[in-house]
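There is one chain below, alone, in structure tokens, taken in the form predicted alone.
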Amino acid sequence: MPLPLAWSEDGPKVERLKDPTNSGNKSLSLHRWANWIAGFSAEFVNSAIDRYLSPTGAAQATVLDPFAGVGTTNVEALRRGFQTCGFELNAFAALAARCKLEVARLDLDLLRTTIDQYATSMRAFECHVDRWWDALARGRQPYPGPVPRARPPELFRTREPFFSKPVELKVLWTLDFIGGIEDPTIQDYFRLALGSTLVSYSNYSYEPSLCSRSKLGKPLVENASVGAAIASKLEHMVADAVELRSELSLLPQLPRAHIVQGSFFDALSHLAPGSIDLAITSPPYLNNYHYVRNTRPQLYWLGFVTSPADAARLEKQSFGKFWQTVRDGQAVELCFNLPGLESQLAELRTLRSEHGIYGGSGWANYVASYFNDSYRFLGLLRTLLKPGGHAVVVVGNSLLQGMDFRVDEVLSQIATLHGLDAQVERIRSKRVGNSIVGTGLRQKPQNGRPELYEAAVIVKR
């Protein structure tokens, strides 16, 4: 077997790493089965696999993503005989993450018959919510023909219809297909494909945040065959499905892989100490990018919260938390001294004091969360790492209140608090978010126009 470009007879070589733009993901084998906002590329995961880990010790080694996402970090290190385990939150996004590492004791035959199967039931009802549609003056008279079991979500709530109500026919007829599957894993397959293609047939769109359509100056979606957008959805898994199955063949043994529905947080619950040899990753960025709410359709609509409330616990567990939580309460202090932090949160503090929670203490209480977040997962991550073991971790800065906060450097310097080596590296210059710069949550520096980038910090224990 050729060794990897990155590696010689006598070691890793420090190659740099890839761009870690996503984009190009959505044409990728399984990578394109569910977008992720701010993910990573596949490119950069082997990148960073070839710096730090030998080919030749793939079997024993273990490859770590703390906030998983889809599963990118995961996917290439099973491809390359890796074991791999990732920890995610968000349920939606686990699931993803999940059936694409399934796919080796996947059975496929079963999910090609369960696909015909759903095309032919959805063919058939969706002529008759068409018919009823075109021909009865766009829907005016009620609908005639067989009505679905199930129901939107009861507290489901948006400003626009969600869906139109052709749309929404389809989607609950859908639900009933997907309730009376008895494979527990095909059904993950078909909830994976209706979620990961739902906001595309709604009145609803990601710009890069969760919008209407009709905000957004786009003609609502009157009609569309939702049976068609998840039967190619699905033939396109069955395809990569294929694809990974004879790569891993090729393995001398197939390797372990998991995902963790839940916090890294509780990563000890799951992991030994001393057992992670790379951990590659990407925490949510000192953005305020709204996971939560902006999967709140895939949340809701496949079942996985039904109330506010179990939205809010989702919120207050997640990473760094986020400015809507935290605003309102007592001033939030750091965990840990970090004099030039605790020094710009100072002066945050005193900006446009005016405004209330929407000046510089709410984002302040934001900023002192995130970090605290943070220091408790590289404390966390060295407990995890083997000695001599290697972490990635893609941060880029952020401009609040017109403050510029490098992440990368103060994570830096956590990581050494924590008895870390680390470094950073510098691998985008220029990143989406400069289109926001000087609205009202990111002011503009008085000093010219800021740079907003993104960096990887790089920790060995």
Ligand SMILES: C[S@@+](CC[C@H](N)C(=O)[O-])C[C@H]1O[C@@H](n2cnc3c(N)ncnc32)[C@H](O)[C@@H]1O
The other form holds:
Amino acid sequence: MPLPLAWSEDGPKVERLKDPTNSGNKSLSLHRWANWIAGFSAEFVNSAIDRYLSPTGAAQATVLDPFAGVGTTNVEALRRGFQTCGFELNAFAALAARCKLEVARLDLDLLRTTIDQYATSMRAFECHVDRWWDALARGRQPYPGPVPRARPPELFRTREPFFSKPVELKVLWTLDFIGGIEDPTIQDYFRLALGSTLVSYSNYSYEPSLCSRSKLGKPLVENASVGAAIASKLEHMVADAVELRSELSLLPQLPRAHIVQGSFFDALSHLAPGSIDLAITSPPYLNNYHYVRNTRPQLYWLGFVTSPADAARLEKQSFGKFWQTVRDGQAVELCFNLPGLESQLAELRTLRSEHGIYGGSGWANYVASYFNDSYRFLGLLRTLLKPGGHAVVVVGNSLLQGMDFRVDEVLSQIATLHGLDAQVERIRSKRVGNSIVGTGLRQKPQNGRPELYEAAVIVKR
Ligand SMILES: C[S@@+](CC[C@H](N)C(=O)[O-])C[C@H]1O[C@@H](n2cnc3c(N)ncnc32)[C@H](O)[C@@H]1O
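Swap state to the form predicted in complex with this ligand from the form predicted alone:
Now the complete complex, all chains and molecules, led by this one.
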């Protein structure tokens, strides 16, 4: 049974929260602008809004996503007329979320004209590059065409060349073009279009972690039309922006919507205590999916990160940290008291001790860091929620070194420690993904087949 609904029983009846997986988003207006691992489905967000907020109070209510990703929660809240705010640490994801929320203020005519200018400039440039590349295949010739001013990010290193030479020249030409755009919002749209397409014409691929194509047995991308990929992404963005603007024009007033590019742990610098009616979110899962490493191409090529030290700072600020960041420090202790979790951690520490930090002790540090951040997160959420406000927090369990960590149950217990009402609702079983980590468990399931699931922890202040 869900916690009592926050508003009148006469409102829409939502029996179940919808499937949170975002596969459908790839073709959905706005959501198709940038794919994001573990991104929400639009219909999941809407089912949570339907359940906990009254449409009649929309203009006054605020929907928060503390881990906004590419802004699915915020876009759907905006569409429904709610004020909305999101925090996102990853600058590329934050860029995607921000572009979506800026649709109403966007100069669409200027965007269209700039796309035309870009397409014309790229067509001519790609012609030069493609001719040179063909000639090169027949016998070496120096590059005869114009030379881009932009340079590849100096400290972005990959095992295989990230782009082939002709593709790299085209990307650099695009960067020159973007650098010359005066309007910052239009510039953001172009940067997003570049960021969300660049892996598709690189020698890497998402599987879902970033992997070189040669390692996957896929052919390298020797040449491609970067201009066509980016222009087509921008055309989609224009079409979707037109659609959203007509939806927003029906609202009595345009809600406030903004994304903070930064850590949710600094939320009190941006939000007043007791200001949030509903939070819908999904923090990184306890599966060590490495958001920072997997977006290195976008972070470096868009200039958000210029050195490994920048990336390391992001890793340290990330919710739950990463196994790689914490595995070899001193034993991390829990900063709160939950005897069940403590004994599970103690057991994990003893496993595969012959592997040192690659065995249980390294993973125990990761789990303890993850739940310490969960404790901070739920404490902050309690401060931000209005009395009677709800949060829907989607998490998955994880199988680490053969042990099943039921993150939903632990989060619900931590919420109770903070004086919140909490309960757990299973929303999906047989979740696919890399949540069985650090062990040969895929080959040797203990106690039968390990079950992966996703659950919503429903919290009420
Ligand atoms: C599971 S994803 C959320 C996806 C989101 N629901 C969507 O639909 O796009 C978790 C996000 O949390 C972000 N993140 C990690 N640590 C953070 C922090 N301290 N503050 C804000 N965001 C953070 C990650 O970069 C990642 O985008």
